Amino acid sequence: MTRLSSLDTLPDTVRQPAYDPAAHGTGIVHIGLGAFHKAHQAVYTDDALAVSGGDWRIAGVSLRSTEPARELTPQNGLYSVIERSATGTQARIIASLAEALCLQTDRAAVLVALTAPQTHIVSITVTEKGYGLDRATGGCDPNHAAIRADLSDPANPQGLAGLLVWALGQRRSRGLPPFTVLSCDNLPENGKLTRNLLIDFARHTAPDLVDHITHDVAFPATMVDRITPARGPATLTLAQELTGHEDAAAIECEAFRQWVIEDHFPTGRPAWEAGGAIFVPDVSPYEAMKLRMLNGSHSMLAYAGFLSGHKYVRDVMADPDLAVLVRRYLAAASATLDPLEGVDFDAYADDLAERFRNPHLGHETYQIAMDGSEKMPQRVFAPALEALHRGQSLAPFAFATAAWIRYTFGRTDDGTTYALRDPREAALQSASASQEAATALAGVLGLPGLCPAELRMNDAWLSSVEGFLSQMIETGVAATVRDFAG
């Protein structure tokens, strides 16, 4: 079976790109080149194309991994996204990356793109880890490994704010206009923090580049959405069969996807209302009803569930406990949230429950419970923070800090052990150490940036916590699951 690389020979089941792309130019460096973007901005781009022209094809760059590059770049950046949903399957073609990089091992390319004078946007996929922030300060961590290296030795960037405040400088004094940062990962006014984590690494490495960035430089917030899964074996056997040719990077997702995006381009930007993205002048609130409601239940969802034996999101939303407890946390999450003109959180809530329930899409509960010191701020406290000062019910987002806080002890109720795959692994294994609940409970939420200080005082809040992990921990977290759900 020969390599997918050109337009030719696919079938016309599969849907194909409405444009030429050697006629169209690159505009946009993205930083983070994984499965969400390929089934996310890719796509939206894609679209803008076929619709709108333009120069805005997408330079993908991995900072470590030379994966992409390798599937990618044999392929012409051509790779088949599989949309999979209740009612059928569906693959199309796109063809909006022109070339896929690591910066390992393609640095000169790397920074070429970055300075390129075509180039308008930087966007950014890297997760909550590879930013390098300290949720404390909002500027850099001087302990994240890339910002460590990078203040080190900042003319030789290794990480993400490393090698933007580098290019932005070199822009500068080349007489170039600064490209426009764009945030895609789950953090909360993402713009608002990729700006603060840029200017704070320029205080120690470019002072001269401080008001620059400050005054010159666009970060618009987004808000992004489409559950992708990890890639197995079986997404490329699919892909064969769909469009007859051997895909080294399809991916599958779901069909649903939304992006939400402050209209603050001043360099242009793509037609990406063309795929459907909505232009806001405030994103906050959908970002807020995003990571509170999906992402706040995937992650209670993920850590209950796995604990519980369930592999799978969909075995999660085919055990009626689990089921009822990602519904009343979807309830409790919204009951958080300001009304928003044009959204129906309710209707909202059914929705994620059947994306959820999806039976076509294998998205691991392992895959989605990695990470957790970097997502249980914004997930889980911060909505429990909002419902202690609304006078609301704390027991959710206590079931769902408890699920987290069992998750770190490393094992099983049988005894299984496994991997936190965290950038805290080691202090959090050390906090929970004792996989006793009150002393696992300080340690973990004392933490520094972790838990906000007004939750860790709160005696309500501690003993709900405490409560549902002694459960966990003396009977099992299934049983746990059973007993709240009842």
The other form holds:
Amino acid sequence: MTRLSSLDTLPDTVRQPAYDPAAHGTGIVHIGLGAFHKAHQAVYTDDALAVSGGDWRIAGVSLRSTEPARELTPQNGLYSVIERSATGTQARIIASLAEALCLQTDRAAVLVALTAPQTHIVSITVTEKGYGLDRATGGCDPNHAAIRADLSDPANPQGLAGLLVWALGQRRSRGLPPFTVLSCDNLPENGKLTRNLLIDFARHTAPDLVDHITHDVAFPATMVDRITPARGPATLTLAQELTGHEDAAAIECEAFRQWVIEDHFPTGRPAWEAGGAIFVPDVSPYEAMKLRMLNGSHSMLAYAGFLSGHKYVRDVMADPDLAVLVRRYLAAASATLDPLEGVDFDAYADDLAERFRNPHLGHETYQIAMDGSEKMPQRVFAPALEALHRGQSLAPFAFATAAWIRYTFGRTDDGTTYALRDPREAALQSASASQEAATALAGVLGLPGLCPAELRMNDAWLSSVEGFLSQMIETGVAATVRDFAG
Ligand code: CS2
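To test you: the structure above is the form predicted on its own. What is the structure of the form predicted together with ligand CS2?
Below is the whole assembly, all chains and molecules, this chain first.
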């Protein structure tokens, strides 16, 4: 079987790019060339190229892993997206990636791409922990490995903030307009957050750039959505079956996708609306809805589900008690949101439950459980605080928090041990080492920059979390789930 590398020999059943990739130049550098980018922004860009053309292909960059470039380069950037819904499976070939680079091994090419006159946008998916953000100050975290390295050697950047500030400085000194910075990670107000991060980093390394970044660089906010499980060997087999080619870069994801973007691109952008992207003046209500409802319930079901022995999200949804808790969480999270014109939160909740039930998606609870210390603040603590202010029940959020703290113990109900996979793994482990509810609760929630003080000081909140956690320790997570589901 030949390797995918051209569009010439694909079966008709596979959806192919409706444009000639070679006829379009590169206009975007994307940092964080993982499955999510390939399932989301690259697909929207593929649609935009087909409908409106333009020089908007993407130079994809991974900061550390050499794997994406190894997979994509021999395929001329082509790869299959296998879209899986309850009703069918469809392969689609994406041609919007012009090249795949790794900063470690293709440094010169990455720097050239970032400083090229034709680069108008730098988009980002480095996950929450990739930013090196100090949540307490909103600036950069000097203890983050890449921030630390780049603060001490800013001319040789390794991480996101260092790289972008360096490139913006180079462009300015060469008289080139800055690129637009488009964060596509699940962080609240991701545009503003990235802007503050770069301004703070520049304050330390290039104070003369602070004004420039503050006034001349655009950081539109976005809400991104597409459930994209980590790829397994079965994905590659499926890609072969569907396309008739070996495809080392294939990914699979749900059929649904959504992108809401603040329309602030001073030097232009692809016609992403061709793929269904929505442009709005203020993304924050959409972002809050997605982070609190989709991601919040995801985290809750991942911790409670993983600990009670459910490998996949679809298995959690097939457990009637957990399914009740997911619906309850969705309702509680939606009650913390202000009304959003044109959006029905109940219908959104129904759609989410349906998406979580997708029988063809092997989305592991262990994957979602990763990096809890980076996810809990915006997904669970923010709506919990809002519920407190509104006098609403704290129980669903307290339950999710107890499940996360219980997860930091590093063993499931049946005693199986696992790695936490969290950037604050060591701190979490020592905070919960006693495996005793009150101590673990105080230790974990007391970690700096994690849980808002107002919540941490609230007796109703603390006793609710402690109640659930004690029960999880004494009777097991599954029994606590059953009891809470009532
Ligand atoms: C998930 C998200 O892994 C996780 O934490 O909650 O990756 C989720 O699947 C996406 O945000 C969906 O758009």
